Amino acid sequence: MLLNINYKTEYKIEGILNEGYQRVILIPKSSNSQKIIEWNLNIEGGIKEINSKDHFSNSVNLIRMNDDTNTINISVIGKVETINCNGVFNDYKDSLPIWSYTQQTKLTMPGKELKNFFKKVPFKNDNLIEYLHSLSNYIRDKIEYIPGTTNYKTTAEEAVKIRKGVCQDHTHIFLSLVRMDNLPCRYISGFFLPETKNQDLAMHAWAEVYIDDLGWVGFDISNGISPDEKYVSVAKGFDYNDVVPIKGVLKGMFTEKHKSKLSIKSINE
C-alpha cells in the first residue's frame, strides 16, 4: 500500500521570544514493513541546527527558533510504502540490550491500582502470542477510549484508576503488565490509517513485545489488532517521553497555542 501523509503543528506566540529550541522526532525509518519513498521536514519560524539519532536509533532534529518570530509551524510531508508483515518487526536495530526493555518506567510503574488489575486478568495459557492478543483485548475492553480524559502525563496507573484514556495510555498499560511478567515491550509511535473517512486525525500509539525466534511482534490496544500496512511507524522507545514528536524549551515573556492537523491517504484508493 502506498500512503501519502500530511502533518503540521503550528505554534503561536504571543507575547516576547528570547530564545527557543526544539527537539523533532518525525522522520521514520524504512524496515521490513516500510518503505520511505519522500519523506520532507519543514521548519519556518526556526533552523535546523542538528540532525543525530537517539539511543533507540530515533532520527531527531534540534530546532533553534527565530528570535523575533511569533509563527512555528513544523510540518511534514511524506509517501511511505508499506507491508503487511502480520505484525512481525524486523527493524533497524538500537544500541540498547533486549532485557533494559523489561524495565518499568514513571509512565508505565504500577501501583496498587495496576497491580489488582493485573491479578483479575482471567487468561493464562501456553501460547504466548494468544496470550498477548488477549491481554490487550482485555484491556481494550476495561479501559474505555476517551478522547480528552487524560493528557501526556498521565500515567498507567492513573487511567487504569478512572477506567478511560486514549491510545497512548492503552498503550502504558498494556506495557506495565507485560513487564511485569518480564517480557521485553516497548513503546511505538506512528501513523495509523483508520477505516473511517473523514475523521479527525492525530498520531498513533502502541506497542511492540520481543519474543524470542520471531522478533519483535505489535500489538495496538486501543484497536484491538496487529499493525498491517495502514501502519508507519516513527519512533520507538520506553514509553512516550522518549518519542514526543515535538519537545522543547522556549524562554521570554508570551502564552502559546498550539494546533495540529494530520492527512493520510492511500494512493490506492
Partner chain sequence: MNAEIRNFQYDESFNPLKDYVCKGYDEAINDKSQIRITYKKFLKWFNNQNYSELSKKDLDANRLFKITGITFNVYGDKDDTEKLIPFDMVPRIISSLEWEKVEKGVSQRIRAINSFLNDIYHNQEIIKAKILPLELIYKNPAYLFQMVGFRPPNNIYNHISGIDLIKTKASEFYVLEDNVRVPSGISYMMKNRDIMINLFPELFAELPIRNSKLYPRNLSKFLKKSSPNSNIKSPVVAVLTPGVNNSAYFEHSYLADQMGVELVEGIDLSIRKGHLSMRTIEGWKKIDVLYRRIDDEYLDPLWFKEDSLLGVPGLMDVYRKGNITIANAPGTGIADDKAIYSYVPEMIKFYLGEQPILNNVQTFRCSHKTELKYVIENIDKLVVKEVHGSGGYGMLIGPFSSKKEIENFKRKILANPKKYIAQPTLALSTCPVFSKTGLVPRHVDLRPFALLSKDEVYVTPGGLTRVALKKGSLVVNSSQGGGTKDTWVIDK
The other form holds:
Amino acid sequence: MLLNINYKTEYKIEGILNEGYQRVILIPKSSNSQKIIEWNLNIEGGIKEINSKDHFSNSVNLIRMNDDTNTINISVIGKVETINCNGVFNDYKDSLPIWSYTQQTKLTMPGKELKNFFKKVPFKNDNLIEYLHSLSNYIRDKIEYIPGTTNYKTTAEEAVKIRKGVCQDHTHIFLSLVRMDNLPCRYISGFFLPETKNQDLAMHAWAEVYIDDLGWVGFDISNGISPDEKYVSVAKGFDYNDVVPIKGVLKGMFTEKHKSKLSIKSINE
Amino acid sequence: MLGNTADSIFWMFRYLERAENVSRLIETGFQLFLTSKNNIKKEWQSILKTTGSENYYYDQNQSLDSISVIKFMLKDPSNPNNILTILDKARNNAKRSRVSLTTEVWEATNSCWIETSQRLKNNIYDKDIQNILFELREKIALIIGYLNNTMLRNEILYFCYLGTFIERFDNTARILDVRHFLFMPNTMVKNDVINETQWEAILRSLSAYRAYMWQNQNELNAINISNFLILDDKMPRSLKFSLDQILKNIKLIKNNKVKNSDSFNLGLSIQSKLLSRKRNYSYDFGLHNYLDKLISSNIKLGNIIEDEFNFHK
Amino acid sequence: MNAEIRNFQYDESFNPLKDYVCKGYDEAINDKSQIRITYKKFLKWFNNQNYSELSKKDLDANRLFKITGITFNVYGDKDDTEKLIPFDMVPRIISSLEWEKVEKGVSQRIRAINSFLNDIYHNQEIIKAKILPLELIYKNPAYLFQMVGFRPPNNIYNHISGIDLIKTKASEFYVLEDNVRVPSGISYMMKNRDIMINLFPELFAELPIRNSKLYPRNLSKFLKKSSPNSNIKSPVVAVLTPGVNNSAYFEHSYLADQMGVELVEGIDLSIRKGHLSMRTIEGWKKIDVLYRRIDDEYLDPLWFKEDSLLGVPGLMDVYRKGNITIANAPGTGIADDKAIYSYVPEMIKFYLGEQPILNNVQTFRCSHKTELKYVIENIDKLVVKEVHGSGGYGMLIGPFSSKKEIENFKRKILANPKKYIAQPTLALSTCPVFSKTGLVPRHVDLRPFALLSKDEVYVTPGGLTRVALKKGSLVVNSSQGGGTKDTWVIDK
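For the form predicted together with its partner chain instead of the form predicted on its own, what are the coordinates?
Time for the whole complex; same chain goes first.
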C-alpha cells in the first residue's frame, strides 16, 4: 500500500523566550514492513543543529529555535510503501541487550492497581501469541478509549486506576503486564490509516513483543489487531518517553500553545 | 573571554568602587559630625540620598542621628547598599570570575571580604568607625594595586576598569547633584550660601580636597570646584576623567574597531554633552538638569555594554 | 570559626613522640617503636623545631587556606558559612619502593575499568563468560542505556579516576573504592603542597620529594589528547561546573585556572553549528573537550533529568554525533558501584590477563540471601555502606556504633537489602598528626589520582591523604570531620 503522510505541528510562544530547543523524532526507517520512498522534515523558525541516532537507532533531530522567533513549525511530508508482514517485524538492529526490554520503566512501573489487574487476567499462556492477543483484547475491554482523560505523563498504573485512556495508555498497560511475565517488549510510535475518515487524526502507539525464533511481534491494543500495511512505524523505545515525537526545553517567561494536524491518505484509493 | 565572566568582572569592580565611595561618604559625614554639628542632619540626608537609601532608612528610623545612619550605612540588612552587602556582592562576583583573576587579586579580594565582614559583624563602637573605614579603603587599594601590577593587559583587565569608571562617573555626578539639590534649593541663591565646610565635604568625599587646593591656591570657589569635578581631565574622580577611561577601555576591548560599537558611540555622545558645559558658566547654571541627563545616559551606557558584550543570553 | 583553627599553647615539655602510642601499623614507627627510615630525616628536623614556632605555622596554614578560598559547604548543614577542611602539617611519607607498587596497581586498575566500560556498553563478554552476574547491571540506575552501542572518542571512559586506598601493613594496600564519576579532592592535594613549601621551604630544599604539582599540566595534556577529532590542532577544553554555590566550586575554578581554560556553567552554553559552544564577548566559540564536574543525570535535560538547569539541552546529541569529548564519559558511574567493585580483580584477569597488584576488600552483597544473613549476624564487626553512596554518608561502622544505631541500621538494610554492601573493618594505618602535646597517631587513607588516555597513564606521585582527626576514628571524609595532609613520595 502506498501512503502519503503529512504531519504539521505549530508552537506559538507568547512572552519572553531566552532559548528553546526541540528534540524531534519523526523520521521512519525502511524495513521489512515499510519502504520509505520520500520523507522530508521541514522546520520554520528554527535550525536543525544535529541529526544523530539514539540508542534505539531512532533518527533524532535537535532543533534550536531562532533567537527572535515566537512561532516554530515542524512538519514532515512523506510517501511510504507498506507491506503486510503478518505482524512480525524483523528490521531491528540496535545494540541494546534484549534483557533491557524486560525492565519496567517510570511509565510502566506496576503498583498495587496494575498488580491486581494482572492477577485477575482470566487466562493462561499455553500459546504465547494467542495469550498476548487475549491480553491485548482484555485491556481494550477493561480500559475505555476516551481521549482527554489522560495526558502524556500518565503512567500505566494511573490509567488502570481510572480505567480510561488512549492508545498510549493501552500500550503502557500492555507493556507493564508483559514485563511482569519477564518478556522483552517495546513501545512503538507511528502513523496509522484508520478505516473511517476521521477529522482528528493523531500519531498512534502500539507495542511489540520479542518472541524467540520469531522476532518482534506487533500488537495494536487500541484497535485490537496486529499492525499491517496500514501502519508506518516511526520510533521505538522502552516507553513513550523514549519516542516523544517533539520534546522541547524552553527557557524564559512565556506561555506556549501548540496545535497539530495530521493527514494520511492511501494513494491507491 | 566568556560573556558571563565579563559580567562578573565588570560588576565586581563596580561594587568595589561603590564600597570605596560609600565608605568615603560615611567618613566625610562622620568628620563633620565630630567637627561641626552645624547642618549635620542635612549632611546625612545628602549622603542617604546620594546612595539611594533614603527611603529604606526612614522605613526603620525616625530621626537622622549620626550613629544610626552610620550603622545603617555600614551593615543594616534593610539597606541594600550597606557596605557589608556591597562587599558580599563584590566577592561573589570575584568568586564567579575566579579563573580570570590572578591569585594576588583574588586573595586580596577574599581577605578584604573575610576581614571586613568579620569586623562589621561584631559590635561597632564610635572609636572604631574611622579605623574600619580606613582599613577597608586600604584593602581595596591593595586589590587595585595587584590589579594594576599582576594582571595581563587584555580584555579581562579592561572590563575591570570599565566597571570601575562607569561606577565612578555615576558616583561623582550623584554627589554633585544631591549637594546642589539639597544645599541650594533655590537657584536665585548665590554660591556663597554653601559654606566652606560644605565645599570641603564634597571635595573630601571625592578624595579631592588636597588636589583641588593644590591646583587652586587654597581658594574654595564654586565655579572652580564644579569645573574641577566635572571637566578636569587630570583629576581621577572627575566626570571627564572617568568618561575618558570608559572610552579608552571600550576601544581596547574592541581592538580599535569601534565604528559600529553601540557603547562607544553612546560614550561619544555623552562626551559631547559633558563638554557642552563651558568653564565660565556660573556654578549652578542648569546644573541639575545637566547632571541628571549625564547620570541617566551613563546608566544606559552600562546597559548597552551588557548587551554588546553578551553578558547574558 | 575558631573551632576549625586549633589553638596551641606553648608547652615547655614538648617532645614530639612523648604520647605517641599506637596499636596497629604506623607509618612513622615500627612495632618496636623505632622510627622508620622514611620518617627519620623529617622527625629529626621536627625535633629541632621550636614548638611555639610550629604552632604559629599551623595557624598560618589555616589562614592561608581561608584566604585562598579553599573552602567547602557541608550538605545538610544549616550554617551556610564556608568551612575549611582542617590541614595537618605533618606529611604522610611514602618510600619510592612502596610507591612503585601503588602506581602500577592504580594504573592496572584504571585500565581494567576502562576495558570493563567498553565491554559492558557493547558486547558484554564479561557477562557472557559468567564472570559478572547480569543482575548487577540489570535495574542498576548507574548503567545508562543511552550509552549502549556508542563509542566515546578514543574509547576512553574514565579519563580521570581517584582510587581510595588504605594500608594495613608494609606494602600491603587495599582498594576501598574506585571513584570514577567525578572524583574530587585534587585541589586539596595541590594546595597542601603549596602551603607546605610556603611553611617549610628548607625541607623541600633538602629532601628528594617528588613533584605532585604537575597534575594540571598533565590533565590539560590528557584532555587535549582525548579530543573527538585528531585533526583539531589545538582543541578547546572547558570545565563545566554546577556553579558558584557547589561545594567543590573552588576546585573547579582552581583546575580551570591552572589549566588556563574557561570555567563554564549551563547558562554560558548553547548548541551552535552542531557543536557545544560558549558565549564569549565576541560571540559563540566551539568547545571540543568538556571536563564536566556535574553528574550524568544533569548533563542534558532532553536525554536525562528533564528539569535539570545545570546542563545543556542537546549536549548528548552533540556527543553522539562525535563532535565533543565528555570527560568522564556518561555512564562511567557503573564502575563506581560498590557491588561492581568486588569484581575488579576479576576484570583485571579477564581483560588484561594480569594478576591484581592491589588487594580488594572482601565485600558482602546484601542482595544475596546468604551474604545478607552473614551481614546481619556480624554487623558489629562490619562496615556497611550504601551501594550508590559517597562522602561517608549513609554508612555504619559496626565496631564504633551504639546498639541503637546498629538496630536502626539493621532495619534499614532489611527493608532494602539491595542498597547495601558490607566489608570487614580494616585496620587503617596510622600516621603522626600535630597536636597540643606533640605528635599523636591518627588513621589515614590515600587517594591517588590517575589520568588515562589511549596510549598513556599518569598517576600523581602521592595523592591526597585524608586523616581522621578524632582519636580512634576510622572515618576520614571531610564531611565527617576528617582533615588532609601533604603526601610525600621520597626517592632514595
